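Single chain ahead, by itself, as structure tokens, in the form predicted on its own.
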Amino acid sequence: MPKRIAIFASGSGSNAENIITYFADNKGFEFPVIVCNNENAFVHTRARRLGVRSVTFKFQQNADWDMPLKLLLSEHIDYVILAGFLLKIPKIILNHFPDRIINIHPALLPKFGGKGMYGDRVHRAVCAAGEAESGITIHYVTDNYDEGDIVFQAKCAVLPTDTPEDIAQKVHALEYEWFPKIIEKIWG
């Protein structure tokens, strides 16, 4: 029986596309739905191109998570991946998927994590701090931002001349290389 995985994304969806493409020939994994909180996000275009259903929900309060939970249960989802999803996952979802939700963070946690630390904000902070390295962290999701057990980290050098955009390119390369492999390793 293939593992059924839902991807949560808020923006462009490049990681979602990379993951789905990586598993295209692997019959052990299915990606029946992408859940998004932004109806104008480019992830919906990517989903259509890939033949994957994408759904937008407005998450104003915890009660708004009832419908996404019903969707996940009706789709018989086994695991959830956060790939650029910017909202905190509430207990109602965490309780139904204990230790079955992972996130990718564009830095080496515990540094540069927490509420509001995502995307370019992280790369600017790494640059401003004069860090010699950055990277990615794949971790389990808990009810605290970026505090779940770390599954995997990969590092890249940060040169004194690197801009936040340079760091972003290096980090994206690590995300595309490692995120699908780690999903396959832990859930395969």
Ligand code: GAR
The other form holds:
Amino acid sequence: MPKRIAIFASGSGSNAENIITYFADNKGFEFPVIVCNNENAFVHTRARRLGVRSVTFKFQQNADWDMPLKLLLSEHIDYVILAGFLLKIPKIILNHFPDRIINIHPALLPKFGGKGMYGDRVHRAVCAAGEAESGITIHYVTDNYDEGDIVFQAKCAVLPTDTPEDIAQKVHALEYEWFPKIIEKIWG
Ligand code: GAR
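Next block, the form predicted in complex with ligand GAR, ref. the form predicted on its own:
Every component of the complex follows; first up is the chain already shown.
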């Protein structure tokens, strides 16, 4: 039976697209749905192009997670991937998917993680701190931001002349290379 994976994304969705494309010919994984918290996010356009269902929910209070949970259960989802999803995952979801939710963070945790540290904000902070390296962290999700056990990290050099955009580009390249491979490794 193929493993059924739901992808949660909030913005552009380039990782979601990269993962779905990577597994297009792989009978071991199916991606029946993308869950989003923003109806205007570009990930919906990518989903349409890929022929994948994408659904927007409002997630303002705990009860707002009932509908997405129902969707995950009715779609027989085995695993959840956070690919640029910016909200905290509540216990009601974690309890249904123990050790079955992973996140990608665009830096080397535990550095540059926590609430408010996402996307370009992370790259600006890395640049401002004068770091000599950055990278990606793939980790299990808990109900604290960026704190679950680390599955994998990959590094890239940060040059003194690098702008946050340069760092973002290097980090995205690592994400595209490694995120699908790590999914295959741990759940394949
Ligand atoms: C990615 O770089 C991902 O690591 C980051 O958001 C970006 C989403 O890009 N996630 C976080 O910052 C989570 N704290 P994408 O929408 O193009 O995949």
